[in-house]
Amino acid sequence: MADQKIPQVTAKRLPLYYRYLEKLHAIGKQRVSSAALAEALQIDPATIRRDFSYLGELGKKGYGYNVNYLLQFLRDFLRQDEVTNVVLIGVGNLGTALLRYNFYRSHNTKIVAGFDIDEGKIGMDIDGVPVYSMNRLKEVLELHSVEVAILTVPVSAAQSTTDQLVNAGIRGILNFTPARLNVPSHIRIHHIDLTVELQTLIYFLKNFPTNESKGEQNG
């Protein structure tokens, strides 16, 4: 079943769906509607019938979705009992904050080694998590079956970085930073751009006011 395939932007959405659901199921909420779940997190109801449509027959008219079914669903085809361990590069004062954060809303994904070239940092241990030098990545990637990185170093270094990454085994990258990383077909990367991030956050409350979408609905 996790090897379904189902669009892109659909698996986007099914961990939010998974997170607001183990909410529901906290508080003992035994069944939900899409249109519940529609205002929960900001998106068209029949955007979430089309979401789980794509994922079997989940739920049935005019009753919704029987939660704990929904979670334990989701919780399978996410493969959340499984945990992911994933490594940092660059523990600078964004890759320190990282560490410090380190998922700890999520019990299936864990940064388990950071690493730098600084000798200062080197050796430190940060809320847990050790931080090794550059020349012992492929024998950390390998002790902790390692995938996928998390990459917060400076612009500058970002190329040559990349490389040893894809060199030492690295299928994944979380890009920190603004370059445009240059990678084989089969690496794949996210960019994490928060310049982009902030102006369209920033766009979205001038040209569409929170009072003013209300003021509309409920007119």
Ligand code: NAD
The other form holds:
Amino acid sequence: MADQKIPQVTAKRLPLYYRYLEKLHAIGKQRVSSAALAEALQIDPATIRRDFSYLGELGKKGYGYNVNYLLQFLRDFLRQDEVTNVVLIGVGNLGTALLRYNFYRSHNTKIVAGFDIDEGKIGMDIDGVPVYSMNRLKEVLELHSVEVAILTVPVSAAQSTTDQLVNAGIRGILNFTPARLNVPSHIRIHHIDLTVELQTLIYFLKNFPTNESKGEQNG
Ligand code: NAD
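I would like to compare: after the form predicted on its own, may I see the structure of the form predicted together with the ligand?
Below is the entire complex, every chain and molecule, led by the chain shown above.
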């Protein structure tokens, strides 16, 4: 297996490649060029070639990539066969939507439990996912070997719930709240901020219009 130390930007793109290769595999495609991948995923072909070069000798010049081989390689690399159990804290509007979604497109990530402090929500079952009291956090995390949590509590409760998660042994937090969280250095936090994403999109549309939209604007 290639050196696992690949750049983070590359690591983030690997699941995209994996999902697309799964589709190609499903329709019986045997090989794919970096140009075709680039077109489908809207990623520069040179970036794709560079990403794959970190993984080793995966393709041949003029032939492209063998879909089966690449899929198997990425599956091993991403350990797609292993299911990662995740919990969600704060079963409100956003939390309920994420529980219902439950990453159904991915076979390897599953929200196994929700947690809340609202007595009206504790004991509920949302599309098969039970909602527990925060008092049972540690016990449920241990039962399902959970190391990753999604945080969808109000901003006012973000730091205190994070502290509880850290104490209960969580290692990674996907933070949907606007709070900047203080955590020990061994904890990894990823922030998801839809406002920032939307503003970035609008900025790009204004400043870097795509060829099609330039055409529409002109025509
Ligand atoms: P909500 O009020 O509907 O839900 C919050 C839930 O958290 C409630 O069920 C509440 O009982 C629970 N809760 C409160 N304190 C708790 C605690 N100490 N421990 C466990 N559970 C607790 O809120 P919402 O609209 O679902 O938003 C949730 C969070 O997501 C907010 O911080 C909001 O700002 C954020 N949000 C983020 C984005 C984004 O793009 N990142 C988008 C929308 C909302």
